[in-house]
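A single chain, nothing else alongside it, follows as structure tokens in the form predicted alone.
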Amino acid sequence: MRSGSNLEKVLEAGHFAVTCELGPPKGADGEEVRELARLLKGNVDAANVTDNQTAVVRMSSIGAARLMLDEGLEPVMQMVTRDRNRIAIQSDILGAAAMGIKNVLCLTGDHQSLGNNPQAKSVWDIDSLQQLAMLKAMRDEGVDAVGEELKRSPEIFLGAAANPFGDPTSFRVTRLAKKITAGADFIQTQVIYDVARYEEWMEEARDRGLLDKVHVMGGIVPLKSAGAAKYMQKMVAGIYVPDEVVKRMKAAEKGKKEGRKIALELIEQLRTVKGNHGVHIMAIMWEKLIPKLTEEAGLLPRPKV
């Protein structure tokens, strides 16, 4: 075991893992995080805590992750390279590991021009691939980025993101291979609405022997409305929303109910995809849906490992 995290144990034991996303508040109220943690506890194996997502300032992922741990919910701490150089990344990882945070998702991060501080300077001293390799060396070799020995290695389970539908699609599996080589133990994908196309990506990855080296979890975003579906289809790069999904949402009397139904169908399909080891539920500003969704999907109770 690399970290002893609950998520790692669930995946290594061959269970269908369930993770979700928890967005920290735009403020210093820790009770907001604690309430969400209490809501999600027992319904997922771990919850991602985002790191200033969409380049908007929020409570730090490290702080929010510690609050989640206090409530008994295991965090997957996201860490973007946009805001930190390699010194800060290593320092934050050592601090997080000392506080008991065992899962880290390595990301490049949204460009600052997309957020509410477009004048901010990005760092991007290293990218997510270099970040993975650096953290893997810290964990497995006990050395920092310049080869100096650490007094204690961080016990962390390393994750990365993957987008099966991004352009150019011919490069998607190669990009996955690079992340695995760099050190990814698990992968959470971008949102999936077309499982058949996802299966094609997985088949190519399987043919290249990649799925024997990593745990892949398919991502879903439950839709609230036809407008949300249309926006994702037309405006969000790298996301493929089939026309039939948009039509279903338009025809539905109650958008949230239909969105939940589509999410349940996607979860059921993902459970049959060879090499797919779990689902990552991104219920954006809709975390209250997750307990109901996991129950209706037959994903409860979560395994004790």
Given for the second form:
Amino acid sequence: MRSGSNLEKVLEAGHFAVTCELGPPKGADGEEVRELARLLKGNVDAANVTDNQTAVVRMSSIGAARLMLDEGLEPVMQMVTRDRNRIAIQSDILGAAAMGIKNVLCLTGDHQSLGNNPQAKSVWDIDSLQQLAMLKAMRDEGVDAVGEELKRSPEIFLGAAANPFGDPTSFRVTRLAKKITAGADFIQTQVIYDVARYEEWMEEARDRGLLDKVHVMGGIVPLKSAGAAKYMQKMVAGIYVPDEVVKRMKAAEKGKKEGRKIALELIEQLRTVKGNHGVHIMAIMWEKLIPKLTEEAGLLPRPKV
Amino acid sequence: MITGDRKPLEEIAAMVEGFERVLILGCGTCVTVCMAGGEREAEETALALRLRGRERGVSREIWYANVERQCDEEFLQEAVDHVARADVVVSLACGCGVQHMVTVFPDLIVYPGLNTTFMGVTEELGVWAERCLGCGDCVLERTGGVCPITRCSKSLLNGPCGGSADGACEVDKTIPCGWQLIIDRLEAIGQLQRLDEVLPPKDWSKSHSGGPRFRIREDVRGTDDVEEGAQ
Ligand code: SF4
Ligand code: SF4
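Given the form predicted alone, corresponding form predicted together with the partner chain:
The next block holds the full complex; its first chain is the one shown before.
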């Protein structure tokens, strides 16, 4: 065990793992986080807590993660390299580990020009791969970025994101390989609507011997409306939404119901993809759906490990 | 070259408000090539300021001059007569030129007439693009001659990020993704395997993060009349 986190235990025991997302509030009300944590607890193995997602200022992921722990929901603390240099990253990890946070997802982060503080100076002292390698060395070798010994190493399960549909096409699997080399123990993928294409990516990864070294969890985004599907298809970089999905959403009488149905079908399909060890359900602002969806998908009760 | 954009006329006019004799000084090198602060732009600026003053009934002396390089004392001395006559100088050089004038003529008031933007190239007539951030530790040999520090919006050494789509950067569809360019280029020259390696964090102490930088060559330091190109 690298961290002894619940997520790690579930994955290592060979269960089909379930994670979801919790978006911290734009404000200092801890009760909002606690409430969401109580809602999600028991329905997932851990929940990602986003770090100023889309570069919009919110409660810190480290603070929200601590509140989740208090409520008994295991956090996967997301950490972007956009806003912190290597000094702050190391120090935040030590603080997070000391507070009992055991899963960290390393991300580059959306550019600040997409958020609500486009005037901000960008940091990107290191990128997400260098962050993974740095945290891995802290955990496994007990040293900081300059090789100085840590009195106690942070026991953390290290995650990274991957996009099976990302550009440039020829580089998709290499990019995954690099994240694993750098130190990723688990991967949460970008949203998948085309499982066949996801399978191709997984197959190539398997052929390159990558899947023995890492747990890959497929990403799900339940759709609320045809408009949302269209928006994702046209406006969000790196997301692939097939036309059929948009058509299905358009034809549906009730968007949310159809979106839920599609999500259920996708979860079912992902369970049969070789090497896919779980699902990561991203339903920010629609967290209420998680208990119902996991129930209907037959993912409950979550294993006790 | 170093590029810049001339500041809006109103901003320059506000700076020189109340001065009697105003010199607009162009620079004959980079900012001439990028059509921002050369002799022609100095002339245009002086003319526009004069016109603006006339419309408002303000009479003051506004003239222009040009030197080859404002970042070089030798050339600055050629403007000494102009400078002696002026109450204020609006320099159309880059920020280096403005600062050097202040150093060479300590009693002079010099204001910037340009917003200095970047180190770059002319992509086509009328289009200039940023190419180098002067990081102090060049990696171009590893990235096919395309700079990840400058041409990736996040300066990633192990890109691309998830926002790269159809060759464009997530910041703006009109910005080519630097990492797409790097990958295309390495593919074309048969060096894609270079990207299998995870590059370690950069030593930013060699960049401006380490403080303002100096270059010192002890062998030529202090020797007055070094011939150009002499070792
Ligand atoms: S790697 Fe550094 S020195 Fe080389 S082009 Fe890029 S910014 Fe300039
Ligand atoms: S899209 Fe490309 S250029 Fe833009 S930040 Fe990402 S890797 Fe860099």
